[in-house]
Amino acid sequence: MVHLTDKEKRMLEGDLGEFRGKAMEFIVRYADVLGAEELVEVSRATLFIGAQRYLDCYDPATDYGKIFSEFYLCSEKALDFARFAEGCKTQTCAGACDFAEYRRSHVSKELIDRNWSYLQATKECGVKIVESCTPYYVGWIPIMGEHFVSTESSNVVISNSVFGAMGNSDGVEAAVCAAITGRTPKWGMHVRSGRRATCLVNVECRLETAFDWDLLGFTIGRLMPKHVVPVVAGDFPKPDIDRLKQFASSIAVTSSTELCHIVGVTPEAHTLEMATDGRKPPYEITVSREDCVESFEMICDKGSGPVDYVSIGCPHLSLDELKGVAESLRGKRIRRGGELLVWTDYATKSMSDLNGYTRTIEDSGACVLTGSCPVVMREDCHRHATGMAINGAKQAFNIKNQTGVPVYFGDIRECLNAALLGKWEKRTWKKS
């Protein structure tokens, strides 16, 4: 049974409100299922809350108090909405539609009101209305041993494996109770122990830009063994935030990663044996060229093939990024019939129209859009494709299971020439 604290207990018992209460239950009930002795407390949170399709179940004019409660509490009965814990900074993860751009889009006015009526409900309770899975591109980075709840796996993995920050990936439940109280069970991620490399990936082949980390990472995940913490080796240069981010996404959709050690760049892993604790890790793997062209292969459907929807930014874009698209669409159009989707969060968008990177990408005909994705959105929103380009291994990987139609996967400007030409030109992955 866990232990708690004066003031866990406390809240436990209802004595700070019942909505802390009931979350706090929850907490208890997480630990136990665990095996986790003690709790700790959480300063940084991002939740995928609002008007996620997960909620459909409901009738949509049910009172969303209601919903939270049954949904995210576990309670049968409606509570009133109390403010989270004062000492976790919490946000939005990506959410269910852009508040602006519903008809370019194709989702539902309908959808744009509710998810802004949910979102503003959590928004008197503290929680500040973001809407990215990038959240460290707009200030929200956890340092070295904080810790922290996530439900955007990408950013558990960038959390841990970059910034050495503290989290698991636990479910949008578990996530919700625990920055209602500022706690989640001490185990997993939270726990220095859990955290020593086990499994070594020997990288034998080149690495150089950000779709190469994109097809590293998915295929690290889905060769090595289950319930390991892997740790990089090769002689490969350092990678940036842009590349770091493809690949945290894609090991992700692969494997149940929370954690990959990157020789060099991760803060708990200066050098292997730093990584590894001064032990042998008990598993190896090489990954070769021939892997990466496989799962390639995978993700990408293949030949050539007519292209007239196009979707850029999974994870959402940096600001370089936005810089690169506009630069490689400056004075062009997309083909006409064709759609051209660039996706980032609120705040990188405002960024590029201060620098003009969206007027320039959107004079092709392309459209700028936040706070979400296709995949995060569903059917609706992509339904009419008959051909689908993608930049991210994570979207082009996960969208097959909503459409039936071609779905070809590459890097940015080979995305952005798809939107050009109005086709998909075939490729292999050469890279040795």
Second form
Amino acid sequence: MVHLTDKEKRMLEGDLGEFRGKAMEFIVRYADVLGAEELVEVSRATLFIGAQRYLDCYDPATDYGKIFSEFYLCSEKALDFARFAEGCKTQTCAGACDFAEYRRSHVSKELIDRNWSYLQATKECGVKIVESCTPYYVGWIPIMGEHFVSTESSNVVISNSVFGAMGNSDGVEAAVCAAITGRTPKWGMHVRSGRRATCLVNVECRLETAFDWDLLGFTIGRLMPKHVVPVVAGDFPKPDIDRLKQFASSIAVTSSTELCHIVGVTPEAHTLEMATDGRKPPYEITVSREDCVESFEMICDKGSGPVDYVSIGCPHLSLDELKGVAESLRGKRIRRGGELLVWTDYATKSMSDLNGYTRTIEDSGACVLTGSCPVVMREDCHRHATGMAINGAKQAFNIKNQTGVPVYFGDIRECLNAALLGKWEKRTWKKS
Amino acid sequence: MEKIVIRGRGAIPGIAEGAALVCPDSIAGNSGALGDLDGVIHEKSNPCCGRSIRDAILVIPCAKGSNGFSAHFKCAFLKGVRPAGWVSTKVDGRLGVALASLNLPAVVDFEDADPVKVIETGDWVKIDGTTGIVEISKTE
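Would you mind giving the form predicted in complex with the partner chain, to go alongside the form predicted on its own above?
The complete assembly is shown below, putting the previous chain first.
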């Protein structure tokens, strides 16, 4: 059984309110499942809440207090909402939909209104409305050694690996309860010894673009053994945050990775020895160009073909990426009858508006949307598509579980070309 | 009928039995991989694609994919589609949340034998989430 401090015991017994008591009950059960011996204070959280499709088990007319109590707190009794932990800076993760664009994103106005009402309810408890899967672009940055919870798998990898912060990929119920109680099990990535690299990944493929890093993450995830902490080594240019974003998102598609050291890049891996604590890693793999091409063929449908649904921004685009999209689309029009959806978060879109990027992008016939993505919004938003082009291995691979139409996968430039031409051009791999 | 006994750590107390559904590469936590309402695995790359988790002893090495893993199982659970119990080679955060949230018998953290290799889909499996004992009756 997990050991609790006096304050945690009081919380569990309901002395700090029933809402917090039920949340602590869940955290204690979760800690016992993991085999954790104690809890740790968390000071940052992002939560995948709102009118998400995983709440489809409820009639939309159901009271949100009942939904919240049953789904997140495992309470049969509908509890009154109460404040989340004061010491934990909490905001929403990827959203159920855009805030307003129901027509252009193909969802109902009812969903947008319901999502907004749910977000208002949790905002009253202290949860800021942000709706981003890339919160580090707009100020949610846990520093080295800071304990966090996040319901976005790529954000967990970025926060552990790039910032040196400490958090597990647990899940929405645990993240909500952690944000309410300010506690999570001290286990896994929250413990220094759990962060030691145990699998050396030798990289022998080209690593220049965000697309290269996207494919590398997907490939490492599917080739390395399970239950390891990888450390990547090789002779490649240092990646920027946009490249690491793609890498972090795709490695968490094909594996349960929460932390990936990169020698000479990430803060706990100045050297290979530092990442492994001077020990020989028990596992070692090599990733070749052929391995990455094989991954590409798993994600992208074969050949060329017509495309009428193009979505870019998985994970959400940075301001720099929006600038690049605007420059690529300046003075051009997307193919009549097709659509180009450009996903970012609300704060970044505001900066894009300010800089004129949104106007330039939308003058092409494209649509800049915030907070969500097609996979999260599910089939309703893309059922009309007859051919898709998607950037982001995570989005392209996972949307295949929701559709039977061809899905093509490429970098942002290839996807923009597909939107302009109404057609996907088969990728030609250069000889390495 | 051949019977095999392996032992892990009991994670959620209780006894459960049922036909095994073995997913050697787990089930993705991403939206659409597990049907929220029908509990059917729709993940196209999964060898168990098209099968339901209903009343099965789910046998997986770990979780994978989105941190939404637990939420999709929870949605199916609340719709009445639930596994009988869980067996996992090693627990991780994503899976741990699902176990705690569904609160169904579960055995995890096997050291001597990997259940994903020992158990085959269709084997009859009885688990004890208190003692960590897993009894496997092999399919003829």
